[in-house]
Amino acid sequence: MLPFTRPSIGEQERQAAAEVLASGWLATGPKVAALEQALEEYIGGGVQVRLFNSGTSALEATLLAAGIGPGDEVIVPAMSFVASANVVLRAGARPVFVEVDPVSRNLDPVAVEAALTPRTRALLPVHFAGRPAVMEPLRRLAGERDLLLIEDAAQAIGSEEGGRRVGAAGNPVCFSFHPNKNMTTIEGGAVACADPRLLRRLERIRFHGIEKGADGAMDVPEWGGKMNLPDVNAAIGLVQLGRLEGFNARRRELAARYLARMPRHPALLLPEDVPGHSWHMFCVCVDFAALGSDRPAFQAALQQRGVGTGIHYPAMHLFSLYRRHGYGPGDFPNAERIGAQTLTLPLFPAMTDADVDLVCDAFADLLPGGDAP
């Protein structure tokens, strides 16, 4: 069975991991000092980097050392995995939803407008799968309206945007390094920012609130979580690190080949290639009604082929949470097409291009009727 995902851990990860262990250090030390300074290094434009336990406590952290809280709002897209608009809550905010686009799954900038009030602190775009979001327009919001950016780039690390990595802008930028993304610390995630205050606060608010003087002295001057990474896992991210570009340049063509390959159909809706994009998830949607079916037998039906699949994601706005906070069907089409049509295909730098074939074909055979790419 080809599974939609498999994490990328080869010796050296085994290794560095085993050389943590045996030197007695294992909670936050010298690794995770050394992969926050190659992580500047890597993304550039002059950021500095701060290290927490998952991408979710680096946006809830990120959101709290901004002073976001009760009473406030902040933009987040409709179709996106459901910690961006969890974290939102945590906070004590209010998240407001917005459509995406159905192809990019990122933020309609000009619904991004549309959706601001007085109350608006903050914009969080989603860099969905790895394609970079149009933040040209957004930042022209947020420096018109004195609004914070926020960028949940948790599936584009090594993505490019405007000329440059996405992290290098300045403004809180979020990275997550789960088991599926692109390069991985097992679970663990990353703030790249420019501005002192916030990375100040952003050290205090993931571990205790403490703050240590120049003479070892401590105190605590406000409330601090638990949100620091181990040094075991910081090891394992240097080697991923080493090897993210490899990696990337392979998920860009597999995503080429499937492009390429796939058939094309009315029912199907392919995902788009663009400058800078890492390929984090090959998504597509497949109007099931269309065919006269449903989206757990088109499944079933990949997978006697050897395929698996994934869903990625259901819309935000209609899970039962976000109900209670007003929200219903109908609000935003895109995203609920997305929701209920979407399919994650398999995508890993270690596939080959037979596997890429097998999707492929597979997708051939189950979409009568369609036209060779």
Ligand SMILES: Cc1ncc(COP(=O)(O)O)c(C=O)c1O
The other form holds:
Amino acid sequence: MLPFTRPSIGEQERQAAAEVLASGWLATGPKVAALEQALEEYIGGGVQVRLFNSGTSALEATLLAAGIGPGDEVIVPAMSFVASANVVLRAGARPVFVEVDPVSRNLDPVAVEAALTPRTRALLPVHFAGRPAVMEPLRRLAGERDLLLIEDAAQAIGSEEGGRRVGAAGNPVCFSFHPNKNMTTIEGGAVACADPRLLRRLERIRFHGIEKGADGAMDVPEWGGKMNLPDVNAAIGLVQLGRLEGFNARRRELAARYLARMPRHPALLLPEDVPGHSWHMFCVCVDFAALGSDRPAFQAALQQRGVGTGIHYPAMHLFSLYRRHGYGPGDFPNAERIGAQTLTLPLFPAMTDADVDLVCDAFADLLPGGDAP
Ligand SMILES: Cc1ncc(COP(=O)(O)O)c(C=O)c1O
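Alongside the form predicted alone that was just displayed, please also present the structure of the form predicted together with the ligand.
The complete assembly is shown below, putting the previous chain first.
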């Protein structure tokens, strides 16, 4: 059975974790500092990186550090992992959902402009599945309206946008290193940014609000939580970061093979390849109703052919939490269609070409009357 994702953990990662476990220092320490520095070098642009215990913590801390809170609105795509919106609520602000493009699944900049109000404080674009969002119109809007631009790059480590790595632009950009991501620290996340004031607040917020003076004296000038990454995780991350370019190159090859071999069928919407895509996921939409089927039956038929699938993601505004904030069916048709029709196909670096062919053959089987690619 081919799963839709599988982390690539090998002897080097096991060894790195074992060394930290034997070292006597398990919490945040030298490995976290080393991974922060290695990520700064990898991302480039002179940004600094601060590690967190999850991508969610990285986003939450960034919103708090940026001073976003009650009375503020933050623009969020209607289709993403629910953490993208939950962190806004957690900061005490209001997530304002905006329609996504049906193919890229990223924020539609025209819809963003239409959703701005005097209360809008920040734009929170997501680089869905590693496909870089088109940032120029969002940068322009942020500049004109004095808005913060906080990127949810949870799925986009190694993606490129505007001729540089995602994260290198200087505004706060948040990554996740959850096991499904292109590199993992088991659980973990990071913020990349170039603003020294924000970085200082991020350091406090991730660890109890504590600040140490030059004389080593401890003060707590503001609230902070417990969001630091342990060294065991950072040690695994250092090995994974060293392998990331290889992982992403293989992901791109596998995606290209999918795009070359998947059948063309009116009920099947394929993703597009674009420069800078790191192919975190290969997500298609299937018009199950047009095939006289539904998603569970289609997934079961794929499973019978040895193909596992995932669902990324239901439209967020239809969750009961967000319906209580006034949203409902019909608000964002593209996001709703993606939520109802999406399937994530297997894509991970250890997959073989034959694995891709197995999936493509299964689709050819299940989409009769389709054209060859
Ligand atoms: C778009 C997006 N944002 C935020 C997160 C949260 O990251 P984490 O799971 O590391 O907390 C994820 C994780 O799946 C994600 O996909």
